[in-house]
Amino acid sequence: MKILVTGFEPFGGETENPSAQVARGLPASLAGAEIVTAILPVTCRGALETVTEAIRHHRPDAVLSLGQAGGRAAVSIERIAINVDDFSIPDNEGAQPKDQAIVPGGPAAYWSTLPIRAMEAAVRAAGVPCQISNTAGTYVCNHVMYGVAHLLGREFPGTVSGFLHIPYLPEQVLDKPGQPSMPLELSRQAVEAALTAIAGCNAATPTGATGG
């Protein structure tokens, strides 16, 4: 099995993303799964684009997307991403679309295809908190989710898809009084814990849609 994990670059005026560190962090091996990594512009354009070529460059099993979640406390594990762009702050080149879709005529949305009960099980036997989230956002992660399950269901329909998000590194909230965080080797450890799960799981039923 080959697993592609993606994670952003900074934005929004930080200069760090714990998801793109986690992301490089990864072992070349896990679980008995193959991982390759690919770290995504946070831009409209630049984001679906890096990740297309990634995956048809890779042709993976499974694509576990990362992302930063500032305000969250807990990993979170994407149930599902929406058609809509609506971004409250601009991306790196500017853009900022309001209530536009992210593909005209597309599905209202899609479902997480991977084994987000299994992951959420898995991260938490390894000491980290985690939850199921029903929102994405309307920002880029949302944009990726959405777009790579788009592309998937096009292009490779065996292939399985999903998003995770990461808090705040300690760092990062060191001016953001109250703003929770999460130790970059605990999101380490909530990523390899839920590879290890997608690894060992049959995901090839949308588990998001009865996840409960």
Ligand code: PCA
The other form holds:
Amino acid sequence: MKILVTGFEPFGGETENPSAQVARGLPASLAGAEIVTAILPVTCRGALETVTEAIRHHRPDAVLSLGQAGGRAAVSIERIAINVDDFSIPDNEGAQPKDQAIVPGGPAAYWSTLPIRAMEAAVRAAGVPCQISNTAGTYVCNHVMYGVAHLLGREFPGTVSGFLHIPYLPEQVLDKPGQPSMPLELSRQAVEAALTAIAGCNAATPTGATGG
Ligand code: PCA
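Other form of same protein, the form predicted in complex with this ligand, not the form predicted on its own:
Full assembly next; the chain just shown is listed first.
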């Protein structure tokens, strides 16, 4: 199987984004799965364009998108994406949509179609704090999770997708007293464990695992 892993460029005044660092550092193959990667701009307009191009080019069996979630102490595996852009800060192009549908007339939400409980168990077994999250926010990460699910349903119905949020790096919280962080190496191990779970579930159910 082939898994597309995406990370994001830095945003919100940061100079690093751990999601891009983890994506860039992944091996080309893991647990029998081919891993391909793409780094997305943190822009409402460009993020979906870039991931859509990568999906059409690579035609993966699964898409795991990664993003930074400042303020969260554990790796979070997202359960659901909702059909709204409601940005609390401008994106990297200065856009700040409020209360806007991502896909006007589209479904209210899309579930992750990745094996989220198997991923959670695998990440914890690797020794990394991990939780299922019931909100991916209403910023660019939710936008990408929703947009990818919408695209796949129309163009690649056999491809599963979902999202995993990574805490800040320790160096990002030096000027943010009280904020949680996670060393890059732990986040990397978490993502590799999650990918191994995705590859294992795909091998067990060739038509694709379902979320939940
Ligand atoms: N995190 C942001 C967008 C890019 C990123 O890494 C989010 O959670 O929406």
